[in-house]
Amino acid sequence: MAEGKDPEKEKRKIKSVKKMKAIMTKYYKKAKLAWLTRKKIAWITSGGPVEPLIAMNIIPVYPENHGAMIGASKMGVDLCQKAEAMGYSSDLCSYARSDISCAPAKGGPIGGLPKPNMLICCNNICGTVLKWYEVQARYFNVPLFILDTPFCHTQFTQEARQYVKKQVEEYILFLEKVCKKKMDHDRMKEVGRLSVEAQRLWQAVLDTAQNRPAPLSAFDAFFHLALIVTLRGTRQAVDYYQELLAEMKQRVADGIGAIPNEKHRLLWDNLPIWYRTRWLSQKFAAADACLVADTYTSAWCGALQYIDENNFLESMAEGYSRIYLNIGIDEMARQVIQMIDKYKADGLVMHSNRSCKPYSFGQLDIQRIVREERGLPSLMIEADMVDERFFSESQIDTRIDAFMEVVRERKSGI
């Protein structure tokens, strides 16, 4: 052990961090260096169908994760500021200002996103995105695919999924124009059935934190959750997560949590605060409290039930209109008390982000219906996944406290 470190914060630390790094390096210098290798790169939204990419040996590129990286290393003011002097309103998603004023300044934390040759676009996660890469397609003038998902309110109607399993036949035909080949419909299976191991693999990461002390907490979760977002369908992501869920198995066995002293577990909603989640993992741990789960890393296998392995192209139609940001305020509510008794929570931590609507506006409602069919008590914080101006550090101090002495209070019968 070296001199100076805790030894007890050493056994804390997951060994896959290190090897996690590494191949998020590499995919971000073989995507930068894609103009050597005469390989084609797609930028494309995060909750968009990443498979046929992967079967066309396309890169993928996520603006979504780039955002998320810029938001991490505390350069979403700066950026945010550069797409409001280029006439873009504040009340813009972050993601999108960042990743805007990024293009013609080459900025973020990697000196800007590789230029792609084309774009794809799916609003099952929100309907900014549409105008956000209409606004990318021009600037770098290429050509643009939009896959548009009808909003599941209820159920996905027989209508809904001729509509989009016809767009995915487009997207293919798209695909084979832009890159000037067929799609390989062998490859396009075995990508599919890797999808769907690495898919089952990551939740099956995500369900150890069922025991106590849960073996990592939402915030590993959000740093973990990379591949299965970027590399999606393909062998690395599933070796990956098995060696990622064999060493949370291990954790397990050896009884180390992801905090020292694991009392009350609760339960995160929307999107990380990026730039400020380690001092969010430090004041909740400082309490004794361990996020055991969040609606935002488990949302990229919630929809399995409606994939077929065996039959992904025809299947992927239900299982990317489904995902949870394209579903009613009533069904989300299910799957969050779903995961309330899965986990075995103590508490609700909703994060009001202004910069994210979709996954906000309904909040309030699942609040109620949370507080209404298990009793437990639910903490709002305002604030943005990217942008710190609108994060205030003492009122979310307080509420914070304030929120853990009523979660003690109800354990203790008070």
Second form
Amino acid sequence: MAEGKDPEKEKRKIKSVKKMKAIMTKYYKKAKLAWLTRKKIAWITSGGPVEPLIAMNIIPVYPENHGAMIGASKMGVDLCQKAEAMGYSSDLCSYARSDISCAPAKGGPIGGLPKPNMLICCNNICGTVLKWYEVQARYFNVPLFILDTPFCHTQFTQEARQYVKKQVEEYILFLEKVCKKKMDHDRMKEVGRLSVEAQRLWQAVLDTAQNRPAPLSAFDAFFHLALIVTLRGTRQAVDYYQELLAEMKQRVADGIGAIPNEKHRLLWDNLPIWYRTRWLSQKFAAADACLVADTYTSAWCGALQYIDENNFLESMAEGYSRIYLNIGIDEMARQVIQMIDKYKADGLVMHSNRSCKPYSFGQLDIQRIVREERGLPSLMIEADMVDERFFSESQIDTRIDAFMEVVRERKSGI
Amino acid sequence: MKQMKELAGITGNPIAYARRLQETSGKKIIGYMCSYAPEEIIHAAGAHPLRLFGSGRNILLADSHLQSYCCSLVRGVLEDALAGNLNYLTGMIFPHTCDTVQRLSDIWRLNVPEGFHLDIVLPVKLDTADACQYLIDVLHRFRDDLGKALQTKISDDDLRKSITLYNNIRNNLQKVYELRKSNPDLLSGRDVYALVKAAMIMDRESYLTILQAVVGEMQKATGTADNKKNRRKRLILSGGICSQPDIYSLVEDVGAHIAGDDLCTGSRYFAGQISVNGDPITAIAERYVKRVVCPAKHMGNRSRAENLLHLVKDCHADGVIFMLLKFCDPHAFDYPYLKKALDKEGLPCLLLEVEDQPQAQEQMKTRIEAFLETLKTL
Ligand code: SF4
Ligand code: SF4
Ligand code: SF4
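And the form predicted together with its partner chain, for comparison with the form predicted on its own?
Expanding to the full complex; the earlier chain stays at the top.
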């Protein structure tokens, strides 16, 4: 089997990938067999507070992660069309569309998600999840808890802080009621600490991309993100990211980059285009460009500054309210510029994602601000993260070529 | 009715009206785009609340800020603002509802130089005590912010006076809808459209005078009006959209009545009364909580369907027309379950995707005609 493999390529492969795959497979198996172990299942939004679930021994399941899997396995178009046949407009978020049609069809790469006992919706990422979870609450007829995190256009007001804090208390009461047992607060503290630790490790992993060559690219980060989304707050996530961090440090020491010949460093904005990650990564690699960082995967550690690991439940309100998608465009632009400086990016690649309005509306202003403040060239790719019908390969191919030309010229001009 | 001519002139060109109003009365004009805008507070501050509906210009400037998959209302209003068409506004307020308006607020703050800018970050759920408390807090903050921006103090007495005026307007608009329920010929749908739209544009005191006169004439005519045409099919407009397309005339031209609606530029705008006792801000919040919920807000999982079924019964309607503005997520998410609720009761409905394009009108007309044909066979 080993023969015929390119040793250059083998060297570049991230070894932890295998382990991650195994963990995720086991995780989904366990979730699907929850009915056997009498464990409860909660569906939760990707920005939602999973820690109390872990502390209560509830298995969290992420429809958005499921959506990403559907996209990556190129099953998105079919499921989206099924949703359209159910009356859902093709202009709605493709995660929501594919998940909604997947429930009755039991389709998708893992035959549908295990049935939830409860739904936890936190609107810190968008208003879509509210509507999506209402649909599922009607379909499965299970209780829905909404953690409402008021949008921080320019500030997180005192009244908003109070409101979210009260809801955190309600959230715990809700879980206690559904599970018919009390929350173990010592365990909750431990989970909180583990969550913060995993987030720090994840940030450290992403930080290794500051090196030249970057040992991992945004495309790798998209993959290794799964645990910080689904299992933060567990020992397993901490262990995994420790190993991944060690591997990245080793790669840095050995001078192994994510791509063979890193000459240009780019920053990615918005969700991945799941069904074309390989094509895109090869396309950029062929131009000696590495996407060294992105605004998406860093969102799961971006609010660390507001969280007190020794007082997780109390500080969680602010941490969950001030994440990347719940703040104003000017603040987002400021963070993008920080990343550009930190990772020494030569250009910005933005995915204008018709599925995700809160992420995409405002990109044009962010693009302008970046141009004004840093003079960086940028590329806007019009697509959709799951629904392939909105991806035009030939057009995007040409645009990437033209963009790389500009990046090269600008650098040789300096 | 002679009043209707005046109203039609005003609703045909709200921007011209607002400019004139500002020039002649010196009133400060505050723009808004959503029926969660607390007009009473604006009015109590001595300013004039004006609802904006894109004027339908070609999108040129807004294209550099909003992609093509953004609803035409938001693109249209931003275009007007960037073109300097709204430079008479003293301020613009943004109640938080959908993701699109959320980002419009940011884009506005960063790009529209004229006037002050205020966010009202409403709660997203309206069905818990904490959320209601937060809503009250937010409205208190808005009252302070607005007072500061307009350099005035908004007293409880001012608020109560405004509440009384608005209650009066709401009450009279209710009467118009009630009177039409038993006899739609009292006022054409076209006129109802202008009447409700004018309520969001005109100086509210002058508007109330006209509205009362209209109600008076309708009441006088109740006994005499010709009831023959009342065998026409009765339809409800729903699915709501934040702007107000003139579908009323279309429906009437093909020989049906609009017996009621579930629109933010229709009955949702004037539903409910506000108590004049106690803290006026709390009273304003209470009305929002009791009012039929906006799809971008949460009030249980089925309240909109229940309300729609109730409306259909109450108006003795034969069918429902859903209007969805393209790229409007909150409304599009609710359509399948609302339709299902109607299907279950054997109530027919038609879905119209509305776009701000003139050629779409003809197409819409044909579809409404076809829908009426199927209703007749039932
Ligand atoms: S709209 Fe955006 S943030 Fe919301 S679920 Fe879809 S992709 Fe995620
Ligand atoms: S539907 Fe919602 S967002 Fe639109 S005007 Fe009504 S309340 Fe505002
Ligand atoms: S029409 Fe829809 S998308 Fe547009 S502003 Fe209203 S709720 Fe938002």
